[in-house]
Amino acid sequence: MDSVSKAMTIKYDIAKLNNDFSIHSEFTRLEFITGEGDIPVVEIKNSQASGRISLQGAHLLSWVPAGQEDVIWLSEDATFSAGKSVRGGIPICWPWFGAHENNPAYPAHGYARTVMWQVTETTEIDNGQTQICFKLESNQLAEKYQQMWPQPTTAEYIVTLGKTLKLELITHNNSDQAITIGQALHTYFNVQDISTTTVQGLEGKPYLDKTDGFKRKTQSRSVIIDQEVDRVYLETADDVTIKNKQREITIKKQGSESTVVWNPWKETADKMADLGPDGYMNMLCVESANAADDVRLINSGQSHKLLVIYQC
């Protein structure tokens, strides 16, 4: 076992993590298990839905309604290792979106993704759903991640799974300075067929066209996918809604006005070694963003939330 892997075993205790945090009861099942690469997860289980969440990066998995397959596509070459992002279920891009405005050293999409984040909370609720709470303090991470972002920053993550994926990402400013975040809930979702997917709702919206050296256009039409697609859709705070012959996917969100819509396609698949064969067929990624022209301005003692439920 590397060093690595071996500071974050001593960290994450899953005995500890059960004896704290674990839910055995007649509707709710939550646990923590050791994933793929040594990497703790927590598995949950109610009457509505099951899930996986990685505690690296908080990064969710899987999510399965009652009766439907998952909604979350993952990667089958995925690779799980300690501090690598992982191919598929929803990466959470924070505290900048794409490349770094000043070092394009810094990893793309922020370093929340690879880090492990402390669970604070979790309940069964009433309603038959199951939440749990991460936080992730800034000043307490690695030295070079602290380089990276030296604001006093609390991002606070909470999930709330059931019939529908409820999912929070809320950022405090404990500095005595204003500070601009841009993020994103990278969500991969699971189309089975991309030649019979389109998203509705981004018609008549101005977007940034990264495949086309960030062109701003507008979008005429139902989005469809038949070549590489990387755009930044802007003033998107309506509903969103993935379609395809299997089901249908509604996005609704709030503090969020920028919307990614993401599929490589086959030449760029090709080159990406952990996409899977033919993958990109059956993922699309719509992100809930703070992007581009949406990057927000948080005041010192301040916060942002951006709130996003996705229903099947």
Second form
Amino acid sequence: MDSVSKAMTIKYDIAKLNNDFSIHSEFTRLEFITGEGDIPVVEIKNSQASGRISLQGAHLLSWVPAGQEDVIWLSEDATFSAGKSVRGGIPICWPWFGAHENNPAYPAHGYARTVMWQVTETTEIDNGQTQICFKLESNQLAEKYQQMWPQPTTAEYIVTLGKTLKLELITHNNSDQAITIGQALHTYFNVQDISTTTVQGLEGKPYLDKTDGFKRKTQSRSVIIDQEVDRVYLETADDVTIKNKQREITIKKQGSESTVVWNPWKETADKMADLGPDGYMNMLCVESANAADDVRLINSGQSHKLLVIYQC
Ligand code: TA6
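Having seen the form predicted alone, the form predicted together with ligand TA6:
Now the full complex is given, and it begins with the chain already shown.
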């Protein structure tokens, strides 16, 4: 199949996706549309919340609990095109976090955020929430990705959207050897005003400071953002809360003992093409991760689950 026919298949798959997975009930509407850049997007609305997820990267773009502002920040200058990650939302960093260990030419944060994921199931849950499941089979991807990650591995991503947002990222090692994965749900939170925002729950924790040559430091009190912050906090299995005048967002997690906090601040943001004018003032990434010494070894035939719940 040539590239033109392939692109057309993606477009016409919308009808099949709706045929197989759409939900139209009294309380739930789940529908696939062709989004910007011809990339399929699933739109969900139920009695508790609404949301949007791009099938490229299984990238959640919006989560709006009823009566609230979007909890997720999406840059007004975000671009949507095949094979390119989107600035904002919840990029899935997988199967490595940050720079690749041995090959600097491989994409930062892995490739999962730039490839199409398959939808496997949609469900209306009794309590009014909606669940959608995605899958990525590493050995069904283009050759270049299989060269980067030759071990047959399946990633499953289960999104349960309601007044809380539950995200489960499960990695199955289908190969006959152990694998080591790094990952993160690189969530951009909509904080509206960074100057009044703090992150609580990281007090006393060690962190690696990327802005200072990855020096190991200790967080004394709650985190405030008044300069570029790019840190991997270690030993962080407990809840973290983002607080400001508008609201509190609590992050609960399992299968993760590292937490990345990132805000590029003005100078770095100005060098980025897609963060938007003063975008850094409205966003904060707090990422539930398996990064640095928290990467996970998965034995042959075994799985690892990263589970995160956001509540506000
Ligand atoms: O998670 C923090 C971080 O790794 C930062 O160092 C910063 O580069 C950011 O992610 C964004 O990365 P991206 O590859 O999306 O431009």
